[in-house]
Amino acid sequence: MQTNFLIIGSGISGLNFALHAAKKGKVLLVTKKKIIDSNTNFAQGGIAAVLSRTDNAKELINDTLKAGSFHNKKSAVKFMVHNSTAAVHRLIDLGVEFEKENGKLKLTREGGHGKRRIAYVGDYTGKEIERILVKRVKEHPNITILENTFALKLITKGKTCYGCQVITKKVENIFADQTILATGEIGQLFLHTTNAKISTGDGIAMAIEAGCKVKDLEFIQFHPTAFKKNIFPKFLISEAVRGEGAKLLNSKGERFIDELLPRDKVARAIYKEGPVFLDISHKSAKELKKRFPRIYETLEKHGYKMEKDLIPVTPAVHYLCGGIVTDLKGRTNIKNLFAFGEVACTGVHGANRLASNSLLEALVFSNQIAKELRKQKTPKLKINKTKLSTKKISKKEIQKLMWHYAGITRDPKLVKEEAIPKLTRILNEIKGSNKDLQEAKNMAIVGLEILKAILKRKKSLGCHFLKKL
């Protein structure tokens, strides 16, 4: 197959980019499962931006830098924030109907933000954005969608990318003028995560294998308030619940932390304190059902009423702050290979992501990259055929290992002496190729890079917290 623009991934950044790219050439969008399956769907809170007269770019920049422990790339933060208002209005123009009051956007607040500046749709903002973008993508005659298509490896020669090898019912080669990685998350590397089941780090692993630079993989954000029930992936209870006044209580019914501190601090406090409960009983059932319909319904199914019950919560892996190194135009160090969304490291998030900056980053940078688009003559390379194996493999061993050694607190000695040798052995034992085996291999490749990054970072910073020995 041949196309102008090959997009791997169907979250907000991949879909938004597809709409831009379709104005300049043929687009092929490859997605692992259904087009609707992405972590964008799980984004409850909303999208942060400068949206009111009482707010300004300087304050959002400062809040982002503070949350990121000032490890952020300041030029990237400024670029994102200065383009934030336009990004939200692009979504509105595409058809996203954010909550309004008296004709103006209704804004909420989350941890780390000094102001109410988050546009939202109930407690299913990501799902609504995804719905609208999918609708617009399906309507466009220049966009072809390949569902249930697994990206196996990038097609490269020297320092140039020519496309990607994929698995449909067989192994096929897709050649492209420009290839875009928008594959999202790595949460399934861990035993407890809020990420979708497709989140096995495929994009980062392919990029590493192709020679891409990666950075800040040790900064893995744990969301403080996942519902503490035996659900996989964990059900997220949005930070917006705390933004609307919910308190965190310990087993004695006492508050033990400011609920609106940045996520790294709140997650560690809950981890240390446990068991911990979320209390928003000061709100009525009517208010809660209107503001948090999906959360209310899910908790009710499990026997909890938000207006009267204490909700058990626990931290879970939620977001990778690092990733494939890109510039402000999404370019990697491999020619004709771009990356954006969670798979990329633009430097925006630093050592810890500020709440509701993820959808914003994905949108702003996938808007910017469109300016770099160009058609070109791409040669078809001769690629060795890959035979598919029928073997299966359990990923649980990797998930348990990463949770134990690369969790909320890390012990460098154990990472070096136990975790890296164990994961290296697992990686070396994975033989053959198929979707299941490749996912496990990708998890092991990315897991090893995370463990190595943990060893390099000698001091605690943001999401990276070392045990005091």
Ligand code: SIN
Contents of the next structure:
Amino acid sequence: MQTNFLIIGSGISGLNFALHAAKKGKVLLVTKKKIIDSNTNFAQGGIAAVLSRTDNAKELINDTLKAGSFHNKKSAVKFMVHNSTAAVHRLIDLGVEFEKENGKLKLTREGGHGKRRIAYVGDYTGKEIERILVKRVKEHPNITILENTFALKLITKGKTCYGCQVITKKVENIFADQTILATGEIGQLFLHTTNAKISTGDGIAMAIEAGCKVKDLEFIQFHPTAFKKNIFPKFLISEAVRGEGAKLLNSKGERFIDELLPRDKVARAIYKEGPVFLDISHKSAKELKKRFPRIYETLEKHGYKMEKDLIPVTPAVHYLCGGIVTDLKGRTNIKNLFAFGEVACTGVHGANRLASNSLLEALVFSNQIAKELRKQKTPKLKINKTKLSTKKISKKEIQKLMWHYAGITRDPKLVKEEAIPKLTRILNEIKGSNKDLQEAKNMAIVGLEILKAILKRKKSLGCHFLKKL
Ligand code: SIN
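In place of the form predicted alone, output the structure of the form predicted in complex with the ligand.
Expanding to the full complex; the earlier chain stays at the top.
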């Protein structure tokens, strides 16, 4: 197969980039499950931006830097925030109907934000954005979608990318002028995560194997309030619930933290305090059903009424602040290879992402290169054939290991002496190639890089917290 733009991943950044690229050439968008199976679909809270007269760029920049423990790349933060209003308006122009009041956008608040500045659609903002973008992508004559197509490895020669080898029913080579990694998250490396089942770190693993620079992988963000039930993945109870006044109570019924501090601090406090409950009983059932329909329905299914019950919550892996190093236009250090969204590290999140900055980052950065996109002449390379194995493998051992050694608190001695040797052994034992084996390999490759990054950072910072021994 041959195309101008090969996009791997069907979340907000992949779909948005596809719409831009389709104006310049043929786009092939591949996704390992169905097109709607992305983490964007899981995003509840909303999209942060400068959207009201009482707000300004300086304040959002400062909140982003403060949440990120000032480890952020300041120029990238400024760039994102200054492009935030236009990014939200692009979504509105594409057809996303954010909540409104008296003709103006209704804004909500989440942890770390000094004010209400998050545009939202109920508690299913990501799902609505995904629905509209998928619709636009499907309508476009220049975009072809290949579902159930697993990206196996990037086709590179020297420091240039020429496409990707994929598994459909067999192994196929897709040659492309430009290849875009928009593969999202890594949450499934851990036992407890809010991320979709697809989040096995495939994009980062392929990039590492191809020689891309990665950064800040030690900054794994835990969402403070996943629903404490044996559900896989964990069900998220949006930070917007706290933004609308929910309190966190310990087992004595006492508050123990400011609920709207940045996520790293709230997650750690809950972890230390546990068991912890969310209390939003000051709101009526009618208000809650309207504002948080999916959360209300899910909790009710499990026997909890938000208007009267205390909801048990626990931190769970939610977001990787680091990733493949990119510039403001999504370019990696490999020619013709781009990365957008969670797989990328633009530097905006620093050591801890500010709530609702993820959809914003994905959108702003995937908007930028659009004007410069060009078709090119890509040579077809001769690639060795990969034979598919029929073996299956359980990923539980990796998930348990990462949860244990790379969780909310880390002990560098154990990471060095136990976690790295164990994970190296697991990786070395994975032989052969198929989708299942490759996912496990990807998890182990990324897991090892995370563990090495943990060892390199000698002091606690943001989401990276060393055990006090
Ligand atoms: C949430 O709704 O709490 C998640 C939003 C985000 O990850 O920023």
